[in-house]
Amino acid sequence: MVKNKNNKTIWGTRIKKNTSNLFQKIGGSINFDKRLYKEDITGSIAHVEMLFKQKIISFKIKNKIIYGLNKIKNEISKNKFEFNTKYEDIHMNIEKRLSQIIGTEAGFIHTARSRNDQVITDFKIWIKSSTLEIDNYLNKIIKSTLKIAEKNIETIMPGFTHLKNAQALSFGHYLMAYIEMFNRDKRRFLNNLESLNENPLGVSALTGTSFNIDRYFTTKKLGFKNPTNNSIDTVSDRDFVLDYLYSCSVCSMHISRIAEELIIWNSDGFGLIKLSDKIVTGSSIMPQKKNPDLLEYLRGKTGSIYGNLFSMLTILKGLPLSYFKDLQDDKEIVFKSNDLLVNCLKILDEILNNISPNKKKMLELASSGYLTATDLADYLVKNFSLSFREAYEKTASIVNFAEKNKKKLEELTIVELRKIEPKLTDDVLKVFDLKNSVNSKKSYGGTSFENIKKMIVKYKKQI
């Protein structure tokens, strides 16, 4: 809190005592929004050479105060600056640094403007920036996993459903399906910079002002693309905070998913893939034991990230417009999103650049549990013009048959698959190769070798 002259807060000409320390303790925000320091001083010059341009304040005091603002970036980079939490706020901080380089000019600095709408400004440009970081870290996490896939095209596994063996498929395929996923959390938070681009700057408290400013001015300084229209929704609108925490959550779900996947394969029930001791952490007790701790920790703090999300969902719940306290933890919020989130994504790409697979193990999997009777059905609609509803039947029994003389699908003979379907032919028992049976599904997006390198070559191009 900034004080004047007669040593009184700055509201201390209206309020008479001084605000207990249990108040200044939990009504102060500096301990973390203090990394907002940028983009307040980023705001507040371009507000000023706002207010000059439009004949508010005269040349000299805004050169005065662009000096001072200057001079607290530098000092606050090099970490000469001194926070203090009597001053509440990044802002009050800089405005009473501001004071005493240049003296009472610096309370120019607030004309035409509340801390209502410069906070959002800031946090606007702020999460801006920390999109974009997230888009880099995205692009690397995408880029590790592209160079594991172009590696292991014509590595066979099982694909799953419901974790049982289902159908045969390319390792790489596979990863390539969260590259997917991390493509379209990409795509989720640059969709969000078109909410964000609506400047809320010279709104003021809540109804604007009756100063002659140019908010389109500031609008094209500060990098927006229009100011907002509406200075009550303005001063209250977090919905650009919802839609960052939701896309951290989604994010931060995939690297779950990813985890999980890789905890399990790393199991010495599956053992299809290993872990470099880079990334595994041993036991107090058990000498032998190498843990996925890094894996679990990705997975583990999911919920965090989602509990930020919902807090920040409850805190809006019952708002009326238009300013309130209980905002002031939207930014305590949205940094513990982020750099949870940072964190994750820059631990998934160790782990990505650290994991092997376990190639024959990967292809003794894909080889028990039948994964080619899918094939077979197909084999069978395409060369004897039965229903796939007939075709399922007869494999059905195929299956069973192998199943009960415990035999898999490519050990059977010819004259035990003719007991069950008589047109069948030799010609069937390629349909039981492992590779021909992934090279068959060539339709758009399915596991062909072909079809793999052509999307590796896609997303090589868009990085």
Contents of the next structure:
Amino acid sequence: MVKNKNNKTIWGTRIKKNTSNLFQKIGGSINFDKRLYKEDITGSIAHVEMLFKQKIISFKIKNKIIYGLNKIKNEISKNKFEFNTKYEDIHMNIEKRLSQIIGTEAGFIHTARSRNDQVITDFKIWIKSSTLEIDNYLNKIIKSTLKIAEKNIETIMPGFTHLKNAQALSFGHYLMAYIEMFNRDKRRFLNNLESLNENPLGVSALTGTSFNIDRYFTTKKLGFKNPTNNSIDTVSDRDFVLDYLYSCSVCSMHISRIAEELIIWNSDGFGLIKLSDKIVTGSSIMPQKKNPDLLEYLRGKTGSIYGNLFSMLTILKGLPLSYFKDLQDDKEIVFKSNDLLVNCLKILDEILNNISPNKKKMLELASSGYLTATDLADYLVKNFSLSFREAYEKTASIVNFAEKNKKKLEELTIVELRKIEPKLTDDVLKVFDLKNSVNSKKSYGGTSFENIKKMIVKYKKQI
Ligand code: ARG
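Can you give me the structure for the form predicted in complex with ligand ARG, which would complement the form predicted alone we have just seen?
Below is the entire complex, every chain and molecule, led by the chain shown above.
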């Protein structure tokens, strides 16, 4: 461990007493913002390169500082760095260590810079890479979903509204509804890049700086697109944090909906899917149990992810401009959401690779509950020039008759059907065939096999 020998704080000349132990313990952020060390060092290197280019510091000092910063990066990555709560955060811990390594010239690093712009710079870079990491995980999930969908184009199951059997559809089509959700998540996260690409560095504490700095230089060096426009807004703004937390929340909400659906389908009442032993756990008392704990984990974690969004919204509510200590909590909140979401995405991918449909049960369930009633109504409209409402009435009477006689629609004879609609012929019987029903939904976005195949090709091109 490298010990910090000179243990005076940066403000030690002005503030005569040591910060109270309690405040040192709770007021610092080093325990979580040390995660920003790489971004902080990258930002500082770009900053001193700019200071040198603008002739604000000398070549020698610039090189010394960069040498020191790289050494620190190495120490931290090898766990050889002693973080000290006395220096509050990652920025001061690094600056302090830099002065131990290169001496007083380390002091030039903070010319034309404040921790206020420094921290947002680090944070934006970090959130940007987290965004791209999440995008990657989403791609993986889309691929896994597509793999199951492709194998189940003709697997017929009931679709539900109000959790009551509604119309027959393809299991593949159902799964691809999730792909749409994840594609929207991808778009939502990637849309955030626009504000993440605005470079805060150089706005200093809140008003800008009198030094002749070049914000376009650091913008380019750090991979941003433009410098931010207003120094006060820049140090106060955490909208990009909210955008990220909101994107995490929506994505996690999607995961929870899928998880819940899989829990229902796996329940003994439904039995539509089987979970492999890899993704279930047992009971301590009931030897027969195989519980979908992992799916419940996914459903539950959404609560914490929402909580993080609401914490940040609440911190920002009514906060005057510009910087306040309140804002320091943003990082812990974001890290928590990131870690939870990444875990959930990994788990969901594993789950998707460990489920199998019970095709027989799916078909059985689709055969109960008069799922082809709408098909019959459509048939009456198309063949007997009835309005849809007239056809609906007649079909309802046929369903009532079937229910009363404890028959499925396909079990009714043509004689029975004709009692309600005399114009019917044997031709009508084809509408009761589930496969026919699914395949007839050829409107764009519908569940016909043809549509599904086309969509699979489209999704494959996207990833
Ligand atoms: N650790 C601080 C934070 O994350 C850095 C900014 C400190 N600025 C200040 N004026 N105290 O918010």
